Structures are given as structure tokens and as C-alpha cells.
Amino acid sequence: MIFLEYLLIALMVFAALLAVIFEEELISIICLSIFSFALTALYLLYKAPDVALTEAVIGSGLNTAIFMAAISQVRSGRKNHVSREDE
């Protein structure tokens, strides 16, 4: 169980710094997805159920879209701001 438990924080320690390393965006949001996923899996060896379902579904669902949502509208900013300066 302790062993588990170390796992768990090992691997949310590493994802959370691939998530500051890489300076891709999606690979980052992928890392922290990845760390809500560890935190839920703590949460339930801990005994909080109810934790850990608002952590998977906010931390590694809702948060996940957000940021997926606002870098496809930052990069589809790029693209018309370059397009315009083309022009």
C-alpha cells in the first residue's frame, strides 16, 4: 500500500515536471492530465470516492478541454494575425 502510494507521487512529481519542460502546449496538457489521473488514483487509496470523482472529472476532464479549447483559439489567433499581415 505504501509502495502504491509512493508510485503515485513519484509519478505525479515526473508529470508534472514533463508538463513545465516541454514547450509544446498539448504535450504539457497531456502531463497534467496525467497528474489528475495519479491524483484521482491517490484519492481512492486514501477512501475519498467522492474526491476523487470531482478530481477526475474536473481535473482530467473539464481542465483538459479548457486548455485544449484556448490554445486552438490562440493558434487559430496566429494564423489570422499572420494572414492579415501578409495582406
Contents of the next structure:
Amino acid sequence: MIFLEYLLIALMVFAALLAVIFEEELISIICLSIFSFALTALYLLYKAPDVALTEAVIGSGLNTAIFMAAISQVRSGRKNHVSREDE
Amino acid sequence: MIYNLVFLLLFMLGFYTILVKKNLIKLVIGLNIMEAATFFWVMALNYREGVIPILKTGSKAAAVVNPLPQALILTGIVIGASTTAFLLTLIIEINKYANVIDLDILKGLRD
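Form predicted in complex with the partner chain structure, per the form predicted alone context:
To see the whole picture, the full complex is given below, headed by that same chain.
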């Protein structure tokens, strides 16, 4: 129990560090999803299954989805602008 | 003790991201990390030995873990998701107006 807890805490800190140091947004968001997964497992260890369920659905699923939607909007808008200037 | 150190490390990591990074999406990522670090801290400090807090008939109330921080964190996670969605909507609108999400360039576009 103690060993698993420390392992998950180390994974969480490592994933947060990777999410901060990468410049590419997509890799950062995937690392944020891994961070959220480690937090979900920690909530299960702390006897809070309802919070773990919510964190798995919202933190690891919905947050990744809306971040990716925002990035695709930003990138497609930028590409349209450049092509319009070229014409 | 180790929970305080982990909380401080994660919170400072998110704060550093908000202060230093120039990409607006990275700012939202830093805010998410700060939020999750606070929830982890509250949950880890309030844990005590016990069973999952669903009381059956005849079981003693002192045998379960504290359910109050769990309810607070459940609310906080949902509010954090809505805050993230709102900030990302603002970023999409800024990108439609200025076609860039870099803070240094956006400062020059002000006048």
C-alpha cells in the first residue's frame, strides 16, 4: 500500500514535469491525461471511489477532449489565415 | 510531511507555468496542475484508516473515512472542468480575432 502510493506520487510528479517542459501542446495534454490517471489511482487508494470515478471521466476524458478541440480550432484558423494571405 | 512537499512542488510547477510560459494553452495547463495539486493535498491530509463511507444499518460511524473532503473535492473537480472550458473558449475567440495565441505578440497588438 505504502509502496504503491509512493510509486503513484512519483508518476504524478513526473507527468506534471513533462507536461510543463514540453513546448508542443499536444504532448503536454497527453502528459496531463497521464497525471490525471495517477491521481485517479491515488483517490482509489484513499477510499474515495466516487471522486475517482469523477476524476477519471472529467479529468482524464473530458479535459483531454476539450483541449484537443481547442487546439484543432486554433490550428485550422491559423492555416486558413495564412492561405488567405497567400492568395 | 511528504504530502506537503509534493503539494508544494506541484503547485510551484503550475505557478511557474502561469508566470513564465508565453503560450495561452500552456497557461490553462498550469492552472489545471495547480488545481489538481490542491485536491490531492486536501484528500491525502484528511485520510484515516477505515472503510468506504457508505453506512449500512448497524455499522459504526467512526469506522468510515471522512466523507466531507470527498464531497468538497467532487464539487471542485466539476467547477475546474467548467473553468477550463470557459478559458479555452476565450482562447479560441482571441485566435479568431488576432490569429495568434502568443502573449508577447498579443501585447504588441493592443493599440
